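First, one chain by itself in structure tokens, the form predicted alone.
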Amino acid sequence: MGQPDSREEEPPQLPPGQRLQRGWPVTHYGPVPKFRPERWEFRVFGATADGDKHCWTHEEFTSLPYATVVADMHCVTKFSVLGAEWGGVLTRTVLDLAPPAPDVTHVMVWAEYGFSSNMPLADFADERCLFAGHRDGELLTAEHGFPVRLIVPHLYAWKGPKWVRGIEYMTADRRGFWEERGYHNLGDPWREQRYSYQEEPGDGPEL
């Protein structure tokens, strides 16, 4: 009989300061919005290539090409959820259908109650970034962002708001809700960019 394998399974790699979370805690600011499908609309506006606003009803948006991405989620409150399968509409699909103007550098993600989060266009256009309506094959709950939340796997989770309603194309950076309230303008978990006092020159607009 052979000797048992003494090698231990390697622990998952986590960004600095993060801890592995087995469940999926609910974290958000403010109340959970009530979903009214007949009034729901997804908008792309600002510096679009054609100068027009682009809109989808809920039925139209959920009929766009469906994709899945297996990705981790790193919350700035220091928990990480690993290996979830997110299903929805790739941000690249929206960029193809409603292209930005050539001079667009950033986007502002708008959600219910006026919540917003900014990021460079390159982060938004990442191939693993998507508007998720499903996790592990199941519809998101309202508490976790149904009908649409943005998943940006390489940034802290606050950069991907719940209850997304639109995208604004911008030709200059502008801070979003949490970025105006002391969170880092860029939010890279691997560089532990949690708070604005950690910012270096060029990381974002002045507070």
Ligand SMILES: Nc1nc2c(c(=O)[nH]1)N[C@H]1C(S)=C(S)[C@@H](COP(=O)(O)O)O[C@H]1N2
The other form holds:
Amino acid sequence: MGQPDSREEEPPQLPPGQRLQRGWPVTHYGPVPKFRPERWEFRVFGATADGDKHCWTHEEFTSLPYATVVADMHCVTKFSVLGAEWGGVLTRTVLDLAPPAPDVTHVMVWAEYGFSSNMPLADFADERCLFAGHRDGELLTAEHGFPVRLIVPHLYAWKGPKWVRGIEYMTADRRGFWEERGYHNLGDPWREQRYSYQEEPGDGPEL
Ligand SMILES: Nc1nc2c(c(=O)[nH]1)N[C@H]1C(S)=C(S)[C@@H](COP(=O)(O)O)O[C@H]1N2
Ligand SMILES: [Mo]
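Could you output the structure for the form predicted in complex with the ligand, given that the previous block was the form predicted alone?
Let us now look at the entire complex, which starts with that chain.
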């Protein structure tokens, strides 16, 4: 007789309206970019504290301090993948090494092909937020975001771009790719902030 699966007995806590997804589906808009290490750089730009851009090559970025975070992934299309261990560079590390100017309120995370996602600086700076290159000890595959994807455990998964190429510090909010196309500006799964029509005054810039 096999051991009973404890996950079956005690269903893990899911945000409202989400269902548990086994395995790990691939979900994104557009093609999977080809990684070219010699052309890749991670850029920090916009309202930096010193007014300069900061750039890391792939080699430099992957030699930044490595951390792991266990986090769930909640897709706005209602499936959740639970309990992965993500490994990479904490957003806190990036904020320390290339700090924002004092009046920065929001961050735009930029990925290949112009994909982007915006969030308040406080969400980006969350201690569990990281630029992951690994999942469960293994390098990410191309379709899951190699070499770098952002993980924001407390927001819907579209707030975490795959194939990240940099961040922009902003002194006012601006909508990213999905936030301009019908998804909620804030995207908190526990408050079920799925669509922009649910936004309340102050939740985001006018559409
Ligand atoms: N660059 C990019 N990143 C993206 C997306 C995208 O369309 N483009 N989709 C997001 C959405 S909606 C989800 S649910 C997750 C899916 O990640 P996965 O394919 O590794 O499961 O990636 C997010 N990151
Ligand atoms: Mo998603």
